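This document starts with one chain, in the form predicted on its own, laid out as structure tokens.
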Amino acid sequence: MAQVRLDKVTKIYDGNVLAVDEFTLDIQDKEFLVLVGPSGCGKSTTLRMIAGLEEISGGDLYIGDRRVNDVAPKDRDIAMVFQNYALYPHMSVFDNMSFALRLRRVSKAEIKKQVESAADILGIHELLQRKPRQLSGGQRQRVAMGRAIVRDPKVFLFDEPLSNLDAKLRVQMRVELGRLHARLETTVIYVTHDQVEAMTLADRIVVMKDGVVQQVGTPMDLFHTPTNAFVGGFIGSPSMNFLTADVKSEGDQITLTGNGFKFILDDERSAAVRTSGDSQIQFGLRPLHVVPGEPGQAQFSARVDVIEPMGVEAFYHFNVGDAAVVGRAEGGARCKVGDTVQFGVDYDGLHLFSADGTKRLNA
């Protein structure tokens, strides 16, 4: 396996369209790294530059100690699994998986050994003589992964491999991908727009927006300390709630006021807001920190518009002023739609950002 290093890697398309802006990162040997972000953020373009399918406009790309900017894809010792599987429809599963080995003129005995070993790992041994049209979506994806495994590459690249699968199968394949990574001990770079996939699979996550890296960290780093409002809103389900507040100084403490709320901050958060010097800020609260019927460190009352019962928990939707907010109740719904409910807010989950959301204020 190998380390992958990107040093100010940039992609500019015709018409001076900037797709990826100076992407810099060291990806460690055997690491499972996930690139995540909304459509058009540059994550797939970054992956394709690593694969050699897109020309690099600027910067340097290394796989191991080798600079590969001008190295052909077939010579980079990587394997890529695509969203659409990219299987040859006229070939059997065995022939699809063995195709790259046959191009290398590997012996028939060694091809059979490697294909059957990969098929056993993926549980598709009984499918080896079938054609792709005879397979389900999940089976086709396993074949595509098997084709990558038999090449024994230094780096595996996955471009939204689960997006064509139904919800239940996606969960199953996520688990299988995690097991596969642990078994093969490979370097994996994985692209998805699904933050649940990112949170459950990644050793580290790269969040991108408009071609720019917003934050790199472990799933829990991004969940608990997002560097800006975009990351806070993108990571976590349901999404983080955001409200805009005016900053008022009352003695040693700071008060955040807005339409429908007034929060008196503790010393630590007061100091963070005072240091920023902002007269208005944006703050975020995850639904798990907005709890109906709990005293909390701050409170507000609101009329419940929608309740989503989820079995062991329920999500309450309501408005605070002009802002839509979601709260969470453990154990299921405790009220009905139309009720006015007192919600408690846990300050440990209060994320303070600059008014434009680009900078985090509290530690």
Ligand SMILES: Nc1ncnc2c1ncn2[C@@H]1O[C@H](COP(=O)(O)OP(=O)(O)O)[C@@H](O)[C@H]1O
The other form holds:
Amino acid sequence: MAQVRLDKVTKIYDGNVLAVDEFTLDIQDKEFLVLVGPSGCGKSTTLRMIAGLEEISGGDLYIGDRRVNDVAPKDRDIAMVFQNYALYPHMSVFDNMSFALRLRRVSKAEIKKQVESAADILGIHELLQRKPRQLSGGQRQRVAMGRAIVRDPKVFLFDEPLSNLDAKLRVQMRVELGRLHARLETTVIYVTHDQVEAMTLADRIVVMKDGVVQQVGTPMDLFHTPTNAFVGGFIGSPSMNFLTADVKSEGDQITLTGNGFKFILDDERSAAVRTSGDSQIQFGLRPLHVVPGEPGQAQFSARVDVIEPMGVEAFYHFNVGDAAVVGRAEGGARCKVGDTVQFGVDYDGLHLFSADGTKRLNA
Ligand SMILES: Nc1ncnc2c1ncn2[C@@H]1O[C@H](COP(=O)(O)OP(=O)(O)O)[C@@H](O)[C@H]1O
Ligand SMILES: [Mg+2]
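Mind sharing the form predicted together with the named molecule? What's above is the form predicted on its own.
Every component of the complex follows; first up is the chain already shown.
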């Protein structure tokens, strides 16, 4: 069993830098957990505290049932893969992969068996005698993973392992990583700034910002019910569009108005907005709900600024009042640059947030 439990885990670096603020989470055995967020939000620091490479300033960390705050990295039964791979340049691939086993005084025959088995999984058998400098980026990446696999750890930690690869290889390795996890059946904690990696690999995603966990959930939870505007904007590509609206209350109904739109909310959403008491709110629209000419419960008027035809679909850059809004529709262009078009969004496509974006208002 390899659950990992963080209870208010906090990191304050010298100089009073609060890098991670009371991170609390139960990571399940065999789960693929992804930590995602912009650069500097505290992802690596969190991972390094789990690995034991960074001292924990506050809170408790458990691996299995054991509190490991003060346990040395080598005794935590984890293996970490770094962004820069950190291979030993003077050692062959075989020696890089077997290094930890040699330290553990595993027999030669057993080392050979384990290294070859990992090499087979990763398709790098023919590279075992090479030195790291004789490998491509993608091959080095595989060796770094192989080195982690042979240790047979309870938990794999990955810190942006694909960031140094070109776009095509990144997609290929991403698919391989998913396959590898299914095969190894171990707990994985994976750090990335790339929301696509997070969406495609994760059982659950943790979105961080400024050292603080914003939301934890499945990819679909985060996509459909982001808890604040930050998560809404971070998860999903192209990004969620945001508009500011004035709130007008007439009887039980709330009307949202702005430059380019005016619509009445249904009872449930009216109640949610009224409870917040805000005179202005922000709302988000996913590009997939912004389809020129489409009818819907909330109507918008937009001027077409740019059209990007992609073949199967086209992206539309609109101005709704002064706000830039991206739309998407299947097939070729449905309108011309300079046109004024209407589009409708059903209530289900509206993500209502407080004016400052910190709170979600609708369920
Ligand atoms: N050794 C350090 N000393 C002081 N501050 C640090 C150190 N390492 C990271 N930080 C700061 O802690 C914050 C989180 O960094 P990091 O965990 O590396 O973020 P991420 O991996 O999400 O990009 C940043 O503000 C960063 O500048
Ligand atoms: Mg980092």
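By rigid core we mean the largest C-alpha set that fits within 1.5 Å across both forms. All figures in this text were calculated on a predicted structure; none of them were measured in a lab. Positions refer to the first chain, counted from 1.
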If the two forms are fitted on the core, does residue 328 show a Cα displacement reaching 2 angstroms between the two forms? no
